[in-house]
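Have a look below at one chain only, the form predicted alone, in structure tokens format.
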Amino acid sequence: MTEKRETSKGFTKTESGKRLTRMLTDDYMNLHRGAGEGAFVVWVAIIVPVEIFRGFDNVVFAVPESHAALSAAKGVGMLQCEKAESSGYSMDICSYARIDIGTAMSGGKDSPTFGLPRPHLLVSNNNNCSLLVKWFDVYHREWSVPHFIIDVPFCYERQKDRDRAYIVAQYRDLIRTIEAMTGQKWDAGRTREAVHNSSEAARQYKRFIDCAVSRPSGITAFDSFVQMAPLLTSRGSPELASHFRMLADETEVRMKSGLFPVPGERYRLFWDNIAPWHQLRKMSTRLADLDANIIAASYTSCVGSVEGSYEFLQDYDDGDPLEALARMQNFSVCPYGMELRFEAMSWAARHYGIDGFVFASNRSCKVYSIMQMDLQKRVAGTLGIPSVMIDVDHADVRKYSEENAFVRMEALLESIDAVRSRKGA
């Protein structure tokens, strides 16, 4: 297999990366095209199951959080934040929300995707982000767009049957709402097919992120951060499963050929929080120069993992698609209580052979960050694994200091060396 590669230490541009760019371009072009041709447009939070919308003939969906992450990665996050701030929105609000509001209020100006087409319906939930309901309410007020809110119970243990039934009932209300607003009839078979596609895509994506188990790791967490994008924009499509199958195949071939992003890997690190979108290449490359690799992250488990680990749910068994989608409402880290988050982190430490944890205290995501100090203490006291806390903002570069972050991460590497020295490693 011959593969064209553009490489710098810690960062590799492969055919799968180029294919990803084409997929995202097509997703946004098809979204705008569909809206222009009269499709019913829904804006959704990232955990809302878009497979439901694929059961309709002429419904398209947009994910403002994904668009905000792309904007930050493309270097226009701060610009869009400043637009929102000039309209009176505080810098303390999540940078995703500020980017999205700044983009929307300027008619899509400076957006890498020309913004998002205006929605006919907003669908949020409260199990992933405490701000999202208020954020979407901005558009509900400004544009008089209906806002459907999915209420999901917080997760202190495995999902209960009664909680799942409660979520399914809300899905059925959402379906009836769209049917009434569009005059279209929902097709359960088409949603079932979309759930099959998503399940297969998650299975192949897991193959890809598990390339981090090898020594040295076949990937960096930054690779998996980038590859998360179509999990939102293409979810439920056969193209998504195909992309991840080829991605996993390509990565395994590179590993067999002895091609690794950090070939001299001495430090295997784990990242806890959302990706630092404005720092992907820079942080990856600088860590690689230290023979360090952030090989995995809690954030990349947000595609169907079991509570208390980053293992994935079983493949879809062709049952009720709404039941399957409701079961996955707890697959994100943010709805977990302390015990489940620590169990998941302990699992990751064993599974990936982690030498140190990087807790990224995120100025924009309080719900993700609020337990980190307690988690850090438990990691040290129970697992005996060194860790460090750094300050970040996932999309606003003004709230991040590269030098401060690396002073702390270099101190973490020294702590790992000290632990090894005590153990005689």
Contents of the next structure:
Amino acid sequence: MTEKRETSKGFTKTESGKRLTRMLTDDYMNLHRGAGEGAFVVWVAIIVPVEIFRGFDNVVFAVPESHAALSAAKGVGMLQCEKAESSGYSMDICSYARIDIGTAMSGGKDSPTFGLPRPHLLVSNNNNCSLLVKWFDVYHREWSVPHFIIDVPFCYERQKDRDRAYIVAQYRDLIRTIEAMTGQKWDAGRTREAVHNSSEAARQYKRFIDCAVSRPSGITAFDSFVQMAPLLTSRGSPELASHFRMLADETEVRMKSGLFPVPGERYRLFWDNIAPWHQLRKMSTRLADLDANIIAASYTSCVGSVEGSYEFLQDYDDGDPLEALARMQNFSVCPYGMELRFEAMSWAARHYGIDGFVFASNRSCKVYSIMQMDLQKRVAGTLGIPSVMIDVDHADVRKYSEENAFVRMEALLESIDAVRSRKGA
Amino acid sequence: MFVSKLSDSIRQLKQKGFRVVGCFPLYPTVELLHSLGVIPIVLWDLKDQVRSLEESDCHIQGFACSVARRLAGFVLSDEGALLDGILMYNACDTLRNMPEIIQLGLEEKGRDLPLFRIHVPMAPRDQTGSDDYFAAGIRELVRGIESAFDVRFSPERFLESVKLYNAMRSLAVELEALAAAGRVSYGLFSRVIRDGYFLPVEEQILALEEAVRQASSVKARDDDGRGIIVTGILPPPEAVCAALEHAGLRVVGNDVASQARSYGRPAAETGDPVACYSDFYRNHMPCTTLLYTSDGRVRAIHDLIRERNARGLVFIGEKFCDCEYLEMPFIGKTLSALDVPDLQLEIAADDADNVESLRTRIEAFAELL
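With the form predicted alone already on screen, would you show the form predicted in complex with its partner chain?
The next block holds the full complex; its first chain is the one shown before.
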């Protein structure tokens, strides 16, 4: 192992981290170049199946949510939010939306990626969050760009066949819409190949996040937060599967070499909500100094899974790619009700050996957050695991207080010690 | 907990032997429930009905809208225990979490309620055919209600129920016109409409008929009341209505979700609930919560302003209602282009009586007009 560790404990810049930076740079450069050369540009919500677009010759896609997260992580989130607010958008609206609207309305100024190329089509879905439909409607009206809404029934229980058929029908309409707008013909074989790539990428990504099973954990959730970006910008590409394979390999090698992000790990924590993008390094380092590690998160664990579970769904069997994508249309956390989310959390608590839960009550994401108070009660009552709720906004640093958050997280660590003392007594 | 009309109404209905189902959000399948002998009560605009949020604060963070917090507060209260079931359809991100929050809260109290759900397709109607999908959902809903209450659906009774609700809608339109003419205050009009949601439709009709009769006997105002349109997911609190009128503004039309958006268009008069509700939702008045309709809202507001000769628009912003707050900047921009001023007010959960800070803005807006 010749790799040089570049940072303090808690957050490690690895070879895969550098490769990630290159991939993201390439993704955004290719996006701008493609748009500049006349490609058809689609803006999508995060769980719109972009594998469909890979079935076309010259369609490129941009993911505003991912761009907003990147902006927040690069420290320009607040600046972009303020632009949207000065245009009349309430500070109570999701900070991703405000960052994106602020960026778009200022022509990409201050964006780490020079913004996103103007879309020809907007595609959203309402099961991850319906706010996103309203957010895309802003551009639909301001720029007169068509907006395709994929209507996906919310899952209080497992996906029904009837729901899946309805979703597939909408995919077919989406394909027809793009064919009509571009004159290009969709190739099912290429989408099938992209689905294979995505499935393999998810499998390799699962290998990576399962490095958290070991004691001490081979990763922090902060590592997995940053590695999510290409899941959105490169999905369906062979490069993504290769990247995650190398990432998992590299992480396993590091663990064999005795390199762990929190070597003296005493507290194994689970994070419930979107990443606090503006706090990644600060929070991970400060927790590491307390020998605490947020080893897993509902936000990242759900990749490659469905039904609110965190377990890998299955390898793609080469069947109808649209059926497979419709099955995966419910990937993510937010399309699920409390029962399914709690089921997944219970599994994670066992699988990762979780000592405590951190519920990040996120003012910007109501769909994720409004049920956490009850989830917290169930975690305590049913699983007997201590937890804490902290106030966070995933991308607007003005709505976060580090000291308040850490007072509570330190109290959580004390609770974990108290539980251990009782068990030891 | 302070509970008024709503719990009184449910208690009286229960004493008469009726089964009562609480419905949310705004546009539930009330005719269907009614035709099956179950009284639907729309649990919306509960600000004067549920004054304490203590119960919901055990389940929901303070950054949820007051609609969700009061809904949970009511259903989990002792008065809520009088309900025989809950019916809901998909709307916003907050409300979709409510069924399980309510169910868990009820479990904690050792209570249980049948829950009926229906998914209203939100894809634009010219985009994807959703009729078959929706029809299956309606049939499932009918079977669910039949099974829960041991009742049988009848097309004839359904048609009768549709006609009754349409009669109620027609009277609401009539009363709105009287309010626009200044023959009944907008505050009183809003109260009559809101309280009607807590009554069986037959009583709602009687209340509206009485309100129309009384208002019709009042002479139309011949002042030059500055006409405004009010828009929002909820009507203004009574104190805001009073402040608007005190400032010399007259509400000549509304685009309020629980008012004109609810009664503005009759349901198709048929005995087939699939045909009725397909038409009902497809051709609904534009509403921010019905994603596929909201494109039409800008035009609907412009038309209303022109038809009613309104001089301005007042937006009643329900704090934390993302749907509304993402639409208003664009609507405001289009109004500016038409030289129609707008005033955006924000009402939070505890602001119903605390309107002094808004009064100055309302007065300044009235002077501007």
